[in-house]
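Have a look below at one chain only, the form predicted alone, in structure tokens format.
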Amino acid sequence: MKLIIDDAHIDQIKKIYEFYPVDGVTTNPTILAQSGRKPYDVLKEIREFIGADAELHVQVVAKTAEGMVEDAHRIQQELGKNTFVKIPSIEQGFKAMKILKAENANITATAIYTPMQAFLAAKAGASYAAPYINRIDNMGYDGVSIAQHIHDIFKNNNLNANVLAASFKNSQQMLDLAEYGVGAATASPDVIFALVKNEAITSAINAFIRDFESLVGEGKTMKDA
């Protein structure tokens, strides 16, 4: 399972990329209003950052399949034609897959609630689906049961698509999903940071720490001994 970051602040964007094994970048318009900063500005540092390689995801938000169309001409053409383009898993956001995919566009479908919306994206060219796990949770559902379940959908009907889990509260969910091997999964630097905060590892890398110092010194390591 890929691990992508879902934010824009580049100053978090950096820190977990020197700690952790990160995949790639995901934005949205919520999350680009709250750097502050013009889009392009933001999403190019963090092209810049990343590497050309690296997966971005970066959403549209014209209305119209058209518009949406423009909308991902203009994100490939700024920050490179391998960027992925996320688009919402309606009617009009069907109609722009298709034209995108005829166009050999990486696409995100988001959006995505139900199994239906993800496998309709899918066979409109979508490469990820983004079910919205705690969102799903708040509805009364059960978010990664439904991951599973568009996981599932896309190996038993040959769609070369992957799910590309969101919108998570805790490591649990992202846990379940890797089990069960999902495809990437995006998460707020939160989330991520949690990932391994643990007071049972912290106190047992202490208590190795004290044992060795009593037996070497204090500050002491093994370039030391």
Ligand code: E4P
Contents of the next structure:
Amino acid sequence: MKLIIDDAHIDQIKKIYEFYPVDGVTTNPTILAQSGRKPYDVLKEIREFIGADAELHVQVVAKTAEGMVEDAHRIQQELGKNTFVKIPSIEQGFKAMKILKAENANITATAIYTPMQAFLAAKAGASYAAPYINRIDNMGYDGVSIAQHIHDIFKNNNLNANVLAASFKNSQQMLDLAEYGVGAATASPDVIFALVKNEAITSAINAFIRDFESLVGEGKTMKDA
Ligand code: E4P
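What would you give as the form predicted in complex with the named molecule, now that the form predicted alone is on the page?
Now the full complex is given, and it begins with the chain already shown.
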């Protein structure tokens, strides 16, 4: 399962890239608004930092299929032809996906709350389908289970698409999907920083350091022993 950052704050993205094994960046219009910067300014900075071949997902905003295609073309022109254009999984969106697929665009179907949306999006040409795990949970359904159903639907129908699970609020949701082998998960910096934030881990490591220092001296490590 790929691990992707769902954010547009360049300082946070750089920090996560320094420490964690991540595979790219996803954004949406709300995330861009939270950056407080001009959309293409911040997106170009992210593209430059992660590199031309890394996965970058950017959402269209237009309401009609034709407008979505125009948005997608501008996104590709500004950020590279390989940029994944996120298209809402609604009627107009399926039409846009079919047009963009004919141009060999990389498509991420987004705003997915039901397996049927994902099935139709994959048939229309999306490479990824993004179910919103936590938002689905908040509606009283099981987001992880819906993502697993979508994964199975893709495999059982030989559809060339993967789940890109989104909208996480905790590690367990991500772990359940990693265990199932879905294609990718995208999470906010807060969720990523909390993945291994655990008192037991910190205390075990501190005990090793204390024991070693009692043997060799304060501040000493294996290179000094
Ligand atoms: C992904 O495609 C979505 O834009 C995003 O992950 C939604 O996350 P949220 O529910 O935390 O806003």
